[in-house]
Each structure stands twice: as structure tokens, then as C-alpha cells.
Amino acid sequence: MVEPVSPLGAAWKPGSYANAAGVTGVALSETRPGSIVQAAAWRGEEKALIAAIGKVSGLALADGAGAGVFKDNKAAFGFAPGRFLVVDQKEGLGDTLAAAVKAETGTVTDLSHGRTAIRIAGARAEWVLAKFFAIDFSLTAFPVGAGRSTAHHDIFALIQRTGPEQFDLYVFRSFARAFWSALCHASEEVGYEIS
């Protein structure tokens, strides 16, 4: 297995970075899934599809607008309406699925060296995203497993709430450094810590 090189480069310090109250509000990582693959259903063929995820994946996804499943560090969510996002912290996903899914169903599109996945985590994490999208980071409007798509200037990102104070993200690989580095500096007010 080749080992891939992250794209956060001199960006990625691990370390504490405690506020200036001696506190770390957020933990931020990246996540580093074997495979990153989007799914997208024809018009009517969105519960085939669905289905085909399920068989493959072993995940429960529900049929609804942003809604998701994290699970045994797997994670599907609809990001638009027909279209999927599943990780899987193993390698060879899109193969499998796209071998799962018929051609009269939809597409699969392998995304693994297209995206890195960064992890925001702790109590302010709300907090701190919220900073960058103009969304509902409560947890009853964003619930565990739910997705959304959105973007910070030009910066498109997959947003999944993977946990009550947890989220993970799925930025280009073009432009991680510079997403990381403005999450860091927006985590300085809380303080971070990244491992």
C-alpha cells in the first residue's frame, strides 16, 4: 500500500495551542479515510441507490435531505438531492460500489486522493465552524450522522456531524493547506490542540 502524502505539508504542527485563558476549546486532525467516494443517483433510482450503499457499506442511510449515518468509523451522507458522500476507512470502496451499482441506477466517482478529511472536535467546535459557514451548527438542526454542503469564499466543503461535539470535513485536496491554516487561526480565540 503506498502511504499518501498530506497535502497540509509545513501546515500541520501537532501541538497545544491554549488560548489566552490557558484553555483548548477544539481538536483538530485529519482523518485520513483509505476511501472518499460520491454516489449519484439518475432521477427515481435515489432508493436504489441508497440500497446499493447500504449492501456495500453496511449502513442504514435514510432518504432525506442532508440526512447521514457514522458508524463504525464508516460515514454516508446526501450532500444534494441524489447525490451521496461515503467514506470508509478502508481502501477499495469506490471499486466495490461501483461494481454494486448498475448503470441505469447512477455514477460513482472514487474521491480518496481528491479529498482530505479534517476533523473539528470539542466544545467549541460549533463555535469555530460557525465562523466559516452561514449554517445551524446546533445539534437539533444538525443532528449526528447529517450532512451539508456548503463553502468558505471559494473553498467548497462536505460538512458531517460525526459526533455531539464532532464534525468532519471534506475539502479539495488543492486547497487543504490554506482551509487548515485559516481554521487554525479561527481556533486561536477557543484554543486547539492538534493530534
Given for the second form:
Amino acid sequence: MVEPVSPLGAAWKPGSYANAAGVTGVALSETRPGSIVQAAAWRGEEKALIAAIGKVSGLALADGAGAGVFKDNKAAFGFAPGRFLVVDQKEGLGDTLAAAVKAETGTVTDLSHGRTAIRIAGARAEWVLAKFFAIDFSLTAFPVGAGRSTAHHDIFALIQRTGPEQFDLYVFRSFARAFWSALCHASEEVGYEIS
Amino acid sequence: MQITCPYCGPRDLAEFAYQGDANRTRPDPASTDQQVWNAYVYDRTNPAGEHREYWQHAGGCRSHLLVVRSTLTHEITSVGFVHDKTPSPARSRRRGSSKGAGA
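Show the form predicted in complex with its partner chain, please, the one above being the form predicted on its own.
The complete assembly is shown below, putting the previous chain first.
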């Protein structure tokens, strides 16, 4: 089995970095899922794909823009019309999902080693993310489980709200270290800890 | 300027890529009428007012959109998916392509 290596490398510096007031407002971490899989439905086959995702992952996805679920260390959300990201802490989801999705329903692409998952949690998580992305991070506009696709300059990011004060971000592996470093800098104002 | 993506909701202009005038109709590829091709490639109406345009939500869901925008005020009166509109005879030939006019 291939041992995944974090692309954060030397930029990963665990510890507590409180702000001038001695507060740590956010916690940053890398969730390191074993499987990150993109599933895309042909037009008109969205419901069949949602059913297949539900059958394999046990996650009941609602049909609607950006709808998603997060439970039991698994996550799924829509990020574009007919396209979904399905995440599992265990490896092998790409193969099981590909076996469950018929060719006439859609396609399954295993992105496990192509994306890096970064978690930001804490009372000031919305504040920090709002520095990066021009979208509404309030709980009413961006409910728990929902996903959004957006970009910070040229770094494309998929964001899922996985708790009232917690977000999981998926960025391209090749941009992960730059994005992580920028996220740490942006968090200095509110204080942060890395674990 | 903001564009309200039908999937993602209102997003900043920086997330979108302009893909050209949506008023043009590609001539029959078999046509050798130089005037028709010249008009297709070079002629633009340049209206002072509402203008149909193709945009792509490149920094978001990557959908191709048909946007009606005022060239005077930047007011956007409608946004929809390109594939929801009735394709013109010329566009429907380009099967699988929703990339707009391909300008």
C-alpha cells in the first residue's frame, strides 16, 4: 500500500500560536482522508448517482445546489451541477463507488492523492475564511453539511461546512503548501493552533 | 460587478471568465460564403444597452452561463445555464460543446 505523504512538508509546524491578546481563535489541521472521490452524473442521471453514493457511503444526499452531509468521518456534497465530492477516512472508496456507478449514470474519479484536506475550526473560523473567499460564510447562508466551490486568487477550493464552527477545505495538492502558509498568516490576527 | 450563478449564487466577477458575444450564429461549416464567415468572425452589434453574453463560472462550478447584461450600467437582467436555452441550429451541431461561441 502506498503511504500518502503530506504535501505540507516543512510548512507543517504543530503548536500554539496565540495572538497578542493570548487568544487562539481557530484550530488548523490536516484531516488526511484515505479517499477523496469525485462523482459526476450525465445530465438527467443525477438522482441515480445520488442513490449510488448513498448505497456505497451510507450518506443520504439531498438533491439541491451545494447540499451535503458529514457524519461518521465521511462526507459528501455537491459542488457543481451533477457533480459531487465524496470523502471517506478509509481508503478504497474510489473503487467501491466506481463499481456501483453504471457507465450510463456517470463517472467516478479518484482524487485521493490529488487533493489536500485542511480543516479550520473555532469561533473565528468564519472570520478567517472571509479574508480569503468572497462568499457568505454565515450559518444561515452556508448551513452545516453544505459545500461551495470557489477560488482564492488562482487556487481553486472546495469548502464544506462540517460543523457550526468548522470547515473542511479541499485544495489541489500542488497548491496545498502555499495555501496552508497563507491560511496560517491570515489566522495570526485571531491566534491559531496547529494539531 | 457580481453575477448570480444559477448553481452557486451571487459571486464576484473575478470568479468568471468572459466567453464572448452570444448573439452570433455560426454559419454552416460547409458554407464557403466569405461574406457570411467575415460577418461571423468580425461583425459585432456593440449595443448601448442589453447584450447577450457567454460567461463561464471558471472559479466556481465551471458552468457555462448565458448572461444578459446592460453595457451602459452593467446591470444584469438574466443569468441561465447555456444548456437550458434552445440551441441554435448551428450550435446544436457541435455536440457536447457548451462552450458558447468559442470566440
